[in-house]
Structure formats: structure tokens, C-alpha cells
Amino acid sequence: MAKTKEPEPSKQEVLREPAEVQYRAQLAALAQRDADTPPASWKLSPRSVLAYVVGTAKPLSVKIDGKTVDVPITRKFFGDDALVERAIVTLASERALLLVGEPGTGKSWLSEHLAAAISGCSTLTIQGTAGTTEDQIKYAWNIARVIAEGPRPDNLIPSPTMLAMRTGGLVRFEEITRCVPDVQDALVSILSDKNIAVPELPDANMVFARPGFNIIATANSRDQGVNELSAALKRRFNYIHIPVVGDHKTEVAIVRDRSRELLERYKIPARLEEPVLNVLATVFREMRSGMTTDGTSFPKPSTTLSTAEAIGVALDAAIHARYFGSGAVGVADIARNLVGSIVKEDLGDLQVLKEYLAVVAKKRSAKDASWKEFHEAAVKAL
């Protein structure tokens, strides 16, 4: 049997490229037009990092291979620009950054793009879980080689933190409050002394951080009580709260842009029209607040209906329409895929959804065809 030839590494497709790869043209354009001096080890100046994250009004004209081309700098994070400024200032200081907010508010998304723009690498990541150990924060050993040769620098397995310290880069610590306190406190000496001690090595037993090293951590506000940070560790972080998007226009823009990117990645030839996006964003915003725009109130579900959940519903609706529908994404596709997002943590939320459909959606269906389609499909899906 003939063997299938493996594609060359450079030609292999990946499910999701890191931000520094996906947006390399924008980062290169900003670096070429950067008029300020970046801090030590930073790829871009703080002003250019901000422009990368929030986008620019006009494309940047840069020279590539001797030709002048316009490179649009797209907005990556939809939110308060001042919030992003504070995050950048924190990372340029001695203090670490902790992004706190409800699940799905874009904390990881923001931390990835900050790391990509500042250090050119967003993949030095520690995923916080109940099983995260101190070795994953500091270093580990190749046990087989240590038994044969003893502890040597070549046998040490550096953690993302140690790699970031050696290069003056940023390390991302996701869901830090999911880790047990003893593991969290391993960061105290790292953030205070900016080094990691390796007592097993007789010589060169200290790894010192280069200028530019820092940590971006994220924590869900719902998980704050799981393993709350110690007072010592809190003092070493600057907290920035990422709020849930409350503006209808902004939420529609986020869902539209992120859904378009995901549909291109999955090669789904579908498009979400404005009426569909408006209904989706309206349902999420109203159910999140427990009140409609005209003042009608109803119980709120226990599930966090974040913008990320809305993007998931939009993507599922588009895939469903592609393979099991006409190909065009309609309001009915949104309604069918909405139930799973709302009734996720508590079956009692099913009654909340039913009440919303009866009190709000049914009333609107008499005057609006889109809401009529939504109401009928949602009732049928329950």
C-alpha cells in the first residue's frame, strides 16, 4: 500500500493560528510606521500597541517589497479604549495585570492580542485548573536523563514563565483562580524578585528575568470565590474589570465580525444578515438584564449570556443552515440553537425562556415578521 505523503510543515493547515501569525501584516505595518521608542523587549511602542488592539480609522500606507500598500488595522477588542490603555500601562510597569470579568467577555482574547503586539508571542500560556502544579509555573525535569546524568541545565524543562523571563516576554496565566492557593503563591516570589531559583543546580542556579517580562492573568468573576488570591499576590496585580457589552450596536458588531472570521476559518459559505444579528443581540441583551427596552421585566436566567455565547449561537446557526437547511441563515436557525446556550447551568432556566417567549417575543411577533419567525421556531424547539 502506498504511503500518503505528509504535507510540508509550512503548508500544513491549522485550526487556529496565534494572533501574531494571523495578524502579522498589521503588526509589521505598525512596526514600520512606529514613531515612538518601544520599552525594553517590546516589539511596538505603547501607542502602536493600542492602535493594534482598538484599530485605526484609516489604513496605514507602508512599503512592502518596494511597493506602497495600504494595510487596514482592524479593531480586535470592542470596549472602552481607556481600559486598554490602563492594561498597556500596567504591562509597561513592574506590576502584573489581572483581567477580571464574567465568562465570555473577551479577557483571554484581549490578553492574547496584548501579548502578540508587545512581545510577538502569545503562546507562552499556563492554563489554570485544579490540577495545575508548581512545576508548570516554574520548571520540571527530564526524569530519565536526571537519573542517568544527574541534574544539569540540559535536563531542565523550562515552564512558559521561565521562557518568558529569559526572553523578556509576556506569559499568559488563564483562569488563575482555578488553581489551588499553594500553586498561586508560587507567583509571589516571581513577581517580587523577578527570578526563579533552581536549587538542584550547583552553578547558574538562578534564572533572572530580562526587562519586558510580565504576566497577564485572567479570572472569571464567577470563580473568584473558588480559590481567591492571597493578599500578598493581590498586591502584585493591577486589577482591570472587563464588563459585559451592554451597547446593542457594539454587540452586533462583535458578533458580526467574529462570526465572519470563524465562518471563513471553517469554510462555511454563509452570511449573517442585519435582521438576524439584531434579533440575536436583542434577545441576549434583554435576557441578560431581565428587562426589555420598553420596561417589561421578567426573571433572568442563571447562565451568563455573554457576547461569546451569542457568537457561538450565530456560528451553530450558520453551520446548521449550511448542512441541514437552505444555506441562508434565518432567524429560525438562531432560535433553534438558542435553547442550548440559555438552558446550560440550570434546567429552571427553561421556564425563564418560555416566559420570555410568551411575554416578549409573542407580543412582537404580531408586528414584526422576524420576531414571528423567531417565536415559532423557539417554541417548536422547546
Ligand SMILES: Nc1ncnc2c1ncn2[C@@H]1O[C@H](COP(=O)(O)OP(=O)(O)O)[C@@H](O)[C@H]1O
Contents of the next structure:
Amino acid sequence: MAKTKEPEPSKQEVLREPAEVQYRAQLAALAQRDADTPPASWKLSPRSVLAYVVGTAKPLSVKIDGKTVDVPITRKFFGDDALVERAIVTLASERALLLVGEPGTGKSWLSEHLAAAISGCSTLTIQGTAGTTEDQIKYAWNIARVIAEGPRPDNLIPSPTMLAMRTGGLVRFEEITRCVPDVQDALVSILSDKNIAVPELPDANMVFARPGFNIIATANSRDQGVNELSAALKRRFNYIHIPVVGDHKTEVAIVRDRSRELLERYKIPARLEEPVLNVLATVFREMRSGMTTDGTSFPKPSTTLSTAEAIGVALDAAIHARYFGSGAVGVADIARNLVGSIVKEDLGDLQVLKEYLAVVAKKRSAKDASWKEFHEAAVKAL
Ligand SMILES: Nc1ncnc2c1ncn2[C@@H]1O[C@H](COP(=O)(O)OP(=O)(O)O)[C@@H](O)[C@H]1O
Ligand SMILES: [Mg+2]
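Hand over the structure of the form predicted in complex with this ligand; the form predicted on its own is what we had up.
Up next: the whole complex, starting with the chain shown before.
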């Protein structure tokens, strides 16, 4: 019987490609035009890494197969560029980097792009959980083969940390404060000695890090209390606080860019127009601060209303409009999908949302058609 042939991995469609694959043209263009020398093992110079993360005003002209092509370098992370600069400097230094902030502020996103631009690989990642073990940070053994052959280098299963050490790359450690202190402590020796000892091996029992090796960790400030880092570990990290986007225009830009990219991934040809994005960003900003633009205050909901949450609402609204509506995303689609992201476990938040609708949205509906549509759809959805 003929076997159905699986397509080659490189030709297979992938739901979400890592940054270095998705943005390979931009990374190649930056490498071609790099005017500065990259630090040891880095793919790009610090200036080009910054340009990759925050974008450039003009496209880069590069030569591909003898032809000159303009490659636009898009902005990936929106926020303070000085903060990104500091993150890059830290990664070129002795110390590791810890990005701290509220959930959904783009910490993992920034760490992925930094790893992609600096070491050309963002997939050496450890996900911190209450169940993370020391093996996942250092190394493990293929037990069956160790029983048969004894410990040998090729029976060893390296961790992402070990792989990054061998190549002089970056390892990403997500949600580091979720790990128990014993496991976090395994990092102290890795960060200070820059090596991993493998005492089970008779010889060659040390793995030394090549220049360029470093760690980018992320932690949610809401979870800080879970397992705070030990003083010894704190000293080995530079902390960079990632704030919630406070500026209306920036938030509109993030939601617009990210939802466009995600909708392309799902092959949904919907577009979010400016008035719709404006209402969405306004509701999020006002509910987050408990204060309207014109100074009316109301109680705040207990959930975090992050930019990531706003992107989620925009995406759901567009998918809804595509499958159950006309395809055009209206303010009403936003209103319908908003309720679930504001009212989560705390039913008191329902009251907060009702109050916002009654006090703020209703007042605006008299003068503004978008707000009228928003108010009516939201009241119906409650
Ligand atoms: N400042 C920002 N710039 C760009 N994208 C952002 C920003 N804040 C949030 N996002 C988007 O929000 C989504 C979730 O962010 P993520 O990195 O997972 O958050 P965190 O790790 O901080 O909880 C990502 O798709 C990211 O693109
Ligand atoms: Mg994260």
C-alpha cells in the first residue's frame, strides 16, 4: 500500500513561526547593512538589534541575488526605546536580564525578538512553572541508554541552557518567579561560573559557556509574591520594568499592527478601522485607570486590562464579524467581545462595567455614533 508522504518540515505550514523565521528578511537585511562589529557570537551589532526591535524610519536597501531591494524594518516592540537599549546593553554584559511587569505588557514578545536578533534563535526556552525541575535547567539522562551503556556524553539530554552555553547564544527563561527557590538556585552557579558540571561523566565533565551566552528571564509583577528571587540571584540580574502602555496613540498602533498580523495568520481578510480601534483603546485605557479623559472617575475592575487583552478582543471581534457578520468589524463586535475580557472571575466587575456604560458610554452616545453603537451592543451583551 502506498504511504501518504508527509510534506517536508520546511514546506509544512506552521501556525506560529518563531521570530527569526517570520522576520528573516528583515534580519538578513540588517546583517547585510550592519556598520558596526557585533559582540562575540552575536549575529548583529547592538545598534542593529535596536533597529530590528524598534524599527527604522526608512526601508533598508539591500542586494538580494544581484538586485537591489528595499526592506522595511517594522517596529516590533512599542514603548520606550531607551528601555530596549538598556536591555541590549545588559545582554552584552556579565549580568543576565530580567523583564518584569504586569501580565500582557509584551515581556515575552520583547524577549523573543531580542533572542532572535542577537543569537538568531529564540526557541531555546525554559517555561517556569511550579513543576520545573533542576534537570530542565541543567541536563537530564536518557535513562534506558544509561542502564545499558552507563553515562556517556551522547546519553546526556542537554537543557536549553546547555545548548545556549555551547553556542554562545541566549536562553529565555519565562516566568522565572513561578519556579521554586531550589530550582532557581541552580541558576546562581550557571550565572556566576558560566559552566555546568556533569559529575556523572568520567571525563569531559564540564560544559563551559562560550562568549555571548546569557539569559533573558521574564516575571510577572502580579506573581512576584509566588517565589521571590533570592538575594544571590537578584544580584546577578539587571531588572528592567516594562510598563503598561499609557499612551492612546501607541496602544492603537499596537492593536492595529498585531491584530493585522494575527488575522493574516488565520487568513481572515477583515480590517479594523480607526474609529473602531479608537473606541477599543479608549475603553481599555479608561477602565484601567478608573478615570475618563475628561476627568470623570468610576471604580476600576479587578482584572488586568493589558494591551494583550485588547488585541484579543480585537481579534475575536474580527473573527466574529467574518463568520457571523458582514466581514466588516464594527464597534458592536468589539462591545460584544469585551464583556468576557473584563468580567472574569470577579462578578463585581460586571457592576463596574455596567457603571462605565451608564456613566461614560451613554453620555458620549448622544454626540457620537460610534459610542452609541458601542453602548447599545454592550448593554445587550450583558
Ligand atoms: N508594548 C508592546 N509592544 C508590542 N506588542 C505588545 C506590547 N504589549 C503587548 N504586546 C502584545 O501583546 C501580546 C502579549 O504579550 P506577551 O509578551 O505575551 O506579554 P507578557 O509576557 O508581558 O505577559 C503580544 O502579542 C504582543 O505583541
Ligand atoms: Mg509572558
